[in-house]
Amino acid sequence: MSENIRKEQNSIPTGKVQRSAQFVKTGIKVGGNYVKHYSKKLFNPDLSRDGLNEENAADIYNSLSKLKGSALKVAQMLSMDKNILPAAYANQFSQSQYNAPPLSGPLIVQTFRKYYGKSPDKVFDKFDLKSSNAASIGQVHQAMLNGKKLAVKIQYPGVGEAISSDLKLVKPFAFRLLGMSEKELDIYMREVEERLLEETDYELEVRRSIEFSKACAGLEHVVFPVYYPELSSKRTITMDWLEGMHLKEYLQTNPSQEDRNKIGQALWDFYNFQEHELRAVHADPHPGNFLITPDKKLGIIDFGCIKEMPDDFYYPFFSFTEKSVLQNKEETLKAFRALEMVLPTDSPAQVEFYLRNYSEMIELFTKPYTSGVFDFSRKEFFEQIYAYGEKIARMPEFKQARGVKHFIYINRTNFGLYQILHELKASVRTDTYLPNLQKAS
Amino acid sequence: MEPKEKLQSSYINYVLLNGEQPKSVFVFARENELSEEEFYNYFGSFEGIEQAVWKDLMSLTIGEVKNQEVWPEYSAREKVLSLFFSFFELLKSKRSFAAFNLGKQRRSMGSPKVLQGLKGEFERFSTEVLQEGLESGELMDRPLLSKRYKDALWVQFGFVLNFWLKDTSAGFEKTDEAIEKGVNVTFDLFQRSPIDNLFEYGKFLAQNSGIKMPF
């Protein structure tokens, strides 16, 4: 285990385990700091809980930066650490309090009286009481019923409220740690709010399961579990039993170049598909909501995470996917205003400089979309990345935040994507599904 | 319905509709076409169908709970996480009844009055369940204090109590997350724990290198 932290210097950590061992520690610090709060309150009645809050903040940041892997880099490079930060201090908050241990027997039971009004035993014909597998936010159980091999999904009591009173609480003194003002990261922070609170919100989940994996059929190589949404609630899910390997355990078995391109491509179209033909699109590309199944197929079991585009988000954002406009001065920084990137108080200097910077790196960063085909196992593209990403880190005009909202959670996924087709060493088709630049109007 | 059971239900509603109980044994008697001798027959006093809802309520979850398939299967541990479960659960049903009659007792130490008959119902419960715990070796046999286990699940339930009357959340979420939690440490108390493993460190040391102890 302390191999796996210490590895998390130079890869963003993958594993649930390796994830989790960063996330107990906090875990741990952040109880100890609670107790340590009421043993001086014990001695000193109208003690605060401000220096609890900072404490705990403190603790998180720490463990945080302990996690800048790659991807806080690229971040950077987009000047995006700021607003990408929060996102990850919120998921690093909310995993740090839920990395309970596993809901009891008589707890299942209890939450299934309450969603179904019966034992889980009179729901199906057989559920294990001991769970198979932990979920973010939850846990998942193996059932069966009529002779199908069910996964249900339980939902852990009361995360969806301490989420919102717990980033309430502790908000200020991370935006202190983060060395901004709340008023400048507030639209980010809300923004991650609002998506944290939908991920426990199972009946959403559910419909969007559904309507994605519907959406979605036509892909090949694509795999989606039926789920039953007469099975589920808004604190369970009960959907099909997907047979499979997680993509650390499938690339142990020294899968060949071929397979390693089928599941990279099916995972490029995926993400692709979303993006420009739904805008909206499964916004956790992190390798545990997914499996590779036996036939070899991408099985794609999680959508907790939903990023929706707005039109005035999306043109501007995949214009740059086509080389003409990046070449076209005018065009590029209508695009950079529409997003924020270059703000009407800029002054000329500053405008010059930020249309520099930040089309040499999407220049960069939009290689695979331009390429037609793309070898993601080049490690040169992703230490150009990164190399760039650090030299962007010291110049002093990307302090600020810039950009809209919608920057946070896409470019965690595009990101995410990049990252999962380099580890399968896949090279892909970029072409197959392009974005849609033709307004429909 | 049973008389007692009519009595019982007929003084809760007068309580919550009135909120204040009513004006004397004659007056609710004569209220339920019974007189004043009868209701004796079944009650004592107001107090005493108070006690009565509390204590059929918890042997009631009793029963229920035993009932589960599962039963047999659990370790002590779940089947007291069972028990308050199901308690809470079932309790739901009469909670404006449970704030206005816990709310109205004078804060005092020790439980309160109307709670005793219930309390020695959960007691012989966590007696048996605790016994059955030692037995199997999932709880840790310590000399004097096994026997005040079943004294620790009482303040539990008093504390779960008390923090479900002030629980706004829906459905009594943070309840469950309460019980979740503090029957949990309990129990990892009652473990074996390295508080033993440290105690008996010492108790070795004591005896083997001639070190007095300083206690």
Second form
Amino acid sequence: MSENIRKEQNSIPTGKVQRSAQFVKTGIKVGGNYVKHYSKKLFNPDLSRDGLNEENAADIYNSLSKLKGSALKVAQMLSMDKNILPAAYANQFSQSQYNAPPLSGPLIVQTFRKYYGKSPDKVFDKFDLKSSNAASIGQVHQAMLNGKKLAVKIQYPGVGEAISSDLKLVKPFAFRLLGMSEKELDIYMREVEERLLEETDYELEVRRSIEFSKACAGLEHVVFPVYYPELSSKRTITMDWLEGMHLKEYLQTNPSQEDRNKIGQALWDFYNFQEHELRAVHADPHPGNFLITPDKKLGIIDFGCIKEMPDDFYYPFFSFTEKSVLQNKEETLKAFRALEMVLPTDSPAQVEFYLRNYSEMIELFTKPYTSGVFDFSRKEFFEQIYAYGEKIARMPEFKQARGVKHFIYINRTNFGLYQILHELKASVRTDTYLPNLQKAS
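Next block, the form predicted alone, ref. the form predicted together with its partner chain:
Excluded here are partners and other molecules; the one chain stands alone.
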């Protein structure tokens, strides 16, 4: 695991008043940036928004990184949706995937005492107070016990209790950045809140980590740490320390195409096995949650965010991986109605509009599934996806909320998977774990 060299944080705002004050302060800074930008534009009408975006992105990220928790997690999620954010925001927010500013040693000891009733050196033989990785919800420390090297994840103070209030505070920023309608943003925020409440429950994460690692044990080239419930708590998790490199570090070693394909195949199989065999999936596919081990296997080190898929979503959603469905207008319309992509109130002209545009988008997005083998290094495939995303973002017809809430995390999961495979430049077999569309009688 990589060394974190960012400046340590000696305190964290935990109360509603403190946290809202941080947002107000940031809002004032962002407002000042707009004033400066438009003042310059008076003298230079051709001035682009690049400088404004960079200043705003830096100020918003610095604020969220001090608050940590759900506010920073939303930034992390947005950074993965690179086609809906200006590059300056995506680049700044992506820092939360690997290296948010860590909390200082004294604050970690204080947090540790709260949940264990004693300091770390009384629980473990050795405990490194300097964090190895710091992200949005918690940070990881290395420890030793009975000769075994362990990773201890400690949640930041107050983040679990501040989720609802934080999301209310982050909503105006998200509203401006995403350009969603208020109704759509409310659906987004409710679903995010539900997942984040689960993600901050570390006892739930330990149970799920054990369940999912057992269920996925048969997958080739995928490894999991052993978890220790007796050394964990509601806000701390203890697991085996997995040696390895994060994706960015791994790619700097210039791995062979064969090794890239091997890791890519392991990642594809890991996700598609869960989606189609377990009907629940690790819905946080950012690179910080994976390691490439010295023996070239994919290490999974975080099961905090799990999204379950009910039958009434799974069947119509994955039916589009069969080419015959999109070629059958009646079947396509039936699935679109089930997924609320076409609404009962739509006029015949609207039905045709959404049928045409959604079908075009789905045909593009399901290419990996319908290809048998897919080369994710194909730049033009991603350029087409980004271009289509920009195209529909400009259409007023897509400003209203459409689609059931499950889209938020499942689309994010599959697109996140595509992006990691693209970074790997991996070519993978996509027919290893296919959708199971035979309904039980």
